[in-house]
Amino acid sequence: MLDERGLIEDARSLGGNYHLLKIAAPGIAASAKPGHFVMVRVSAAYDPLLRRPLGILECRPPYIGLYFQALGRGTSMLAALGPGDSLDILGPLGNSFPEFPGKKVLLIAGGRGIVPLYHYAQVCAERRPLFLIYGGRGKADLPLLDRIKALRLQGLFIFSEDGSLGQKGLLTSGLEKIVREERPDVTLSCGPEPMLAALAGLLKPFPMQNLASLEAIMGCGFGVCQGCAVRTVTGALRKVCDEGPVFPLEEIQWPT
C-alpha cells in the first residue's frame, strides 16, 4: 500500500455524469491487480475530509485508469479536475480476483460494477475463455461498451432495462440461459446489491465457483474504522476494505 501523488494525464467526460481519468501513479500501477481499489482525496484541503473509494478500471504502468459517476459533492469535485492536476491516492487496497488458469470464466457486470471486471478482462482475456454479461438502465449507463468490444472476449451479452441497447430487461433475466449454454467454471460479478443478491439465488443450482466484488461506503480503506463491514451467512462480520472487496458470493448474507 502506497500513499502516492498521482498526476492526471487525461480526463474525459463520457456523458451521463460518467468520467474517466488516466493518472500517472507508477508505484500503485506497478502492483495493482484486478479487484484492487484506491482511496482518493478529491481536494487538496480537508473538505471533504474522507477519501473516496474507487475501483481500478485498468492498469498500464505507470498509469492507472479510474471510472466513476459524479453523483455527490466529492465525485463532482473529482470530475472537475483535468490534465495537470494531481491527486493524493492511497493504494492498491483490498484483495484481488484469482486468475483461474485453464478455467472458463463468466463476468457479470451491472452498471459501474464493470470496473474490476474490465480490469480482469484486460489482463486475462488472451489467456483463457472469458464471457461478459453487461447490463444497465439504458444506453447512457453503458458508456464503456466500445472499449469492451475491443477486448478479446469469447462472448458478450448486453442488457438494458429500457431496451435502448442489447436485450431488454435486467441482466438476471437472461442469466440462466447463458450459463446453461456456455457452461462456465467460474463467475465473477460486481454491481448493485440487489443484482448480487439475485445472482446468489440464481447461480446456487449450478456447480460453479462464484465470486463477487462488493461496493461499500468506506472511511479509511484499510480496516481501521470498520465502517464497511458486511454480515456473512454465519452471522460474522467481514470488512469489505481489507478482507474484500472480493468474497465468495454465497458467503454474504444478502437481503431477502
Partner chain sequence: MADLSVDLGFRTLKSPLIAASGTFGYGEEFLPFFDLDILGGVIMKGIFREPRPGNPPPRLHETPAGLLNSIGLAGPGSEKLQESIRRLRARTPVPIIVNVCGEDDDEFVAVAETFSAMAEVAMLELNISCPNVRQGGACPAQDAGHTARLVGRVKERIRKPLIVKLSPNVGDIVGVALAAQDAGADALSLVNTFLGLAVDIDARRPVFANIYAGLSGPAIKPLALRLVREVCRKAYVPVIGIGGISSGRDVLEYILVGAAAVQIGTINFREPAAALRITNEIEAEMERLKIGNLSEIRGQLQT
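Moving from the form predicted alone to the form predicted in complex with the partner chain:
Only a single chain is listed, so you will not see partners or other molecules.
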C-alpha cells in the first residue's frame, strides 16, 4: 500500500457518464491484484474533502486503468481530468479475489460492477475456464463490451433491461439456466446492491462458493475511519475497505 502521485496518460469518455482513465502509477501497478481498489484524490481543494474509492479495471505496469461513472461531484471532477494531469492515488487496497486454480469460475457483473471482474478475467482467463454474465440497463451501460469480447472467455452472456443488447431482462432472470448448464465451482460477482441481494437468494440452492465485491462510502480506504461498515448475517459489522471488499455472498445481510 502506498500513496503515489499518478500521471494520467490517457482519458476517454465512453459515452453516457462512463469514463476510462489510464494512469501511470508504477508502485501501485506493481502489486495490484484482481479485486483490489484505490482511493483517488480528485481535487487539491477541500471540496470534496475525501478521496473516492474506485476499483482497478486493469493493471499493465506501470499503468493502472480505472473505469467509473461520473455521478456526483467527486467523480465528475475526476472525469474532467485529462492527459498530463496528476492525482494522488492510495493503493492497492482491500483483500482481492483468490485465484481458484483449476476451478470453473462464473463472473457475474452488473453495470460498472464489471471493474474487478474484468481485471480477474484478464489475469486469470488463460489459466482456468471462465464464464461471464454481464448486464446493464441498455447498450449504453455496457460500453466495455468490445474489450470483453477480446478476453479468452469460454462463455459470455449479455443481458439488457431494455433489450438493446443480448437477452432482454435483468441478468438474474437468466442466471439459473446458465448455472445449471455450465455448473461452475465458484461465482464472483459485483454490481448494484439489489442485484447482489437477488444473487444471494438465487445461488443458495447450488453447491458453489460465491464471492461478491462490495461498494461502500469510504472515508479513508485503509481501515482507520470505520465508516464503511456493512452488516453480516450474524449481526456483526465488517469493514468493506480492509476486511473486504470481497466477502462470501451469503455472509452479508442483504436488505429485504
